[in-house]
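Here we start with a single chain on its own, the form predicted alone, put down as C-alpha cells.
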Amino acid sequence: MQASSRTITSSQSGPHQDLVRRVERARDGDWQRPPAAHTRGAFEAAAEWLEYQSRPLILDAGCGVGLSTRRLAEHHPDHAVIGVDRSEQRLARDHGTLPDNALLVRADLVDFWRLALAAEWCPAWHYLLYPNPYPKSTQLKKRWQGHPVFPAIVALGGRLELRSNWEIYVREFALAVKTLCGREGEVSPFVPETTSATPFEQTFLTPFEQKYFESGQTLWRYRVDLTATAIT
C-alpha cells in the first residue's frame, strides 16, 4: 500500500549556524533544574526492574506507542529493553504482549536521561527513532542536538543510532556529536531489513518509519559508537 506523507521543507540548506554554539553552551553550562518527582519515581521502577533482568540495556527514547521497544526486544532476547515516552495515550495502544526483556515507561525523556546519567547507565544500544525535526530553522532549541540535554545523550554512551526522514537532521545531530566529543560517526541512507521469514517485505522498526519509506521518501540513519566517550 502507497502511503502519503508530506516531505519536510526548511528554509535550511545545512545544519543550522547556529548549532556549534548552542552545543557549546549546553557542554559549559549547568542545568540545574531538578527532575520531576513522576519522572523520579518511573525511573527508580526501571532501575529496578532493569537490575532484575541483569541484562546489558537497550534505551528506546521516545518510543511512541512502543513498538519500536517490542521489536528491539524480539530482536535482541539477550539484551533489556527500555522504552521512554511522556505519553500516555500513546503508550497505551494495545499492539499486543510485551516480551519478557521489554519495558515500557511513562517519563519525562529529558528528567530521564539525566537520571540515567546519574545512576551510571550505561546502555549497549541507544536508539532516537523518528523525534520531532522541528524543521523550522527558529526551532533548533527544541532540538536534541539544540537542546540543553544533549551533553547527557552523548555522555550515557554506548552505540547511538538516529533515524529521520530529514537529511539535515541527522548530518546536524551527528556534527553536534563530533562539536562535543570528537567522535566521527557515519551518516547514511538506509533501506529497512528483510529477514529469511519475509524476504520480500521490510522490517520497520516504528508507525513512521514505514510510513514514510512507502511514500517514497529517502529514510537516514547516524550511527556512532560512543563507549568510553570523554566530553571535551
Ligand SMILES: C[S@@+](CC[C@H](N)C(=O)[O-])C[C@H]1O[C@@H](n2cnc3c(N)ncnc32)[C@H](O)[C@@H]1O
Given for the second form:
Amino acid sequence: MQASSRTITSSQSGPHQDLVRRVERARDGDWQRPPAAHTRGAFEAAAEWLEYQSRPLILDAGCGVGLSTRRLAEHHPDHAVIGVDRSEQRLARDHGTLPDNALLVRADLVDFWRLALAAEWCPAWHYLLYPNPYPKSTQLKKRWQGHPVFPAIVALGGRLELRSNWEIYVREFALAVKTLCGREGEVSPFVPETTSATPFEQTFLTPFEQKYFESGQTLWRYRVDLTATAIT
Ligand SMILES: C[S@@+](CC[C@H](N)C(=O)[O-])C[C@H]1O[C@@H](n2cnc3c(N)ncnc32)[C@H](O)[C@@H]1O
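Next up, can you give the form predicted together with the ligand of this protein, since the form predicted alone came first?
All chains and molecules follow, beginning with the one already shown.
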C-alpha cells in the first residue's frame, strides 16, 4: 500500500528571521522553571538504570513508539540507549521485547534534558528523529531550536543527529547550533540504508521515517559533533 503523508507547507522559505535573536535570548536568559515531579522521578530511575548499565549513553529524544530505541540498542550492544517521550500512548505500543541495553522513559524532554545536563550526562550520540515541525511561522518557539531549552540540548554535547522531512527545520537547527557555539555540522538529504536481503529493502529507524519516505518525500539529516562544546 502506498503511504500518503502530506508534505509540509509553511510561509517560511528559509530559517525564521527571528531565530538568531531567540537563540541569543535563550543563551543569555536564566530560565529557572523547576522540573515537574514526575519527570524528576523518571529521570532518577533512568539515572539508576544507566549507572547499572555502565556503558556510554545514546539518547533518543522524542522516541515515539520506541522503535528507534530498539534498533539503536541492537546496532550498538556496547551502548546503553534511553528513549524519552511524553506520550504514554505511544510508548505503550507493543513492538516486542526491549533489548537489555534499552530503556523507554515517559517524561517531558524540556525537563529531562535540563536534569541530564545538571547531572553531567554526556551522551555519545544524541538523536532527535522527526520532531514535531510546527511549521507555522508563529510556532518558532515550539521548535526545539526556538525553545528556551535549546542551549541545554547543545551543552549536553556528543554527536548529535537530527532528522526531518522539512528541510527548513534542519537548516534552522544547524543555524541555531552555529549561533550558539560556532560548530558547523553537515546538512544533507539522505536515503535510508538498504538491507542485503533480496529483494533489497529499506531499513527505517522510525515509523515516521518510513511514512515520509514511502510518500515520496525527501528525508533530511543534520549531523554535528558537539563534543567539548563551549557556549559563548
Ligand atoms: C513526530 S513524532 C516522532 C516520533 C519518532 N521519533 C518517530 O520518528 O517515529 C514526535 C514525538 O515527540 C514527542 N514529543 C514532543 N514534545 C515532547 C516533549 N516535550 N517531551 C517528550 N516528548 C515529546 C511526541 O510525543 C512524539 O512522539
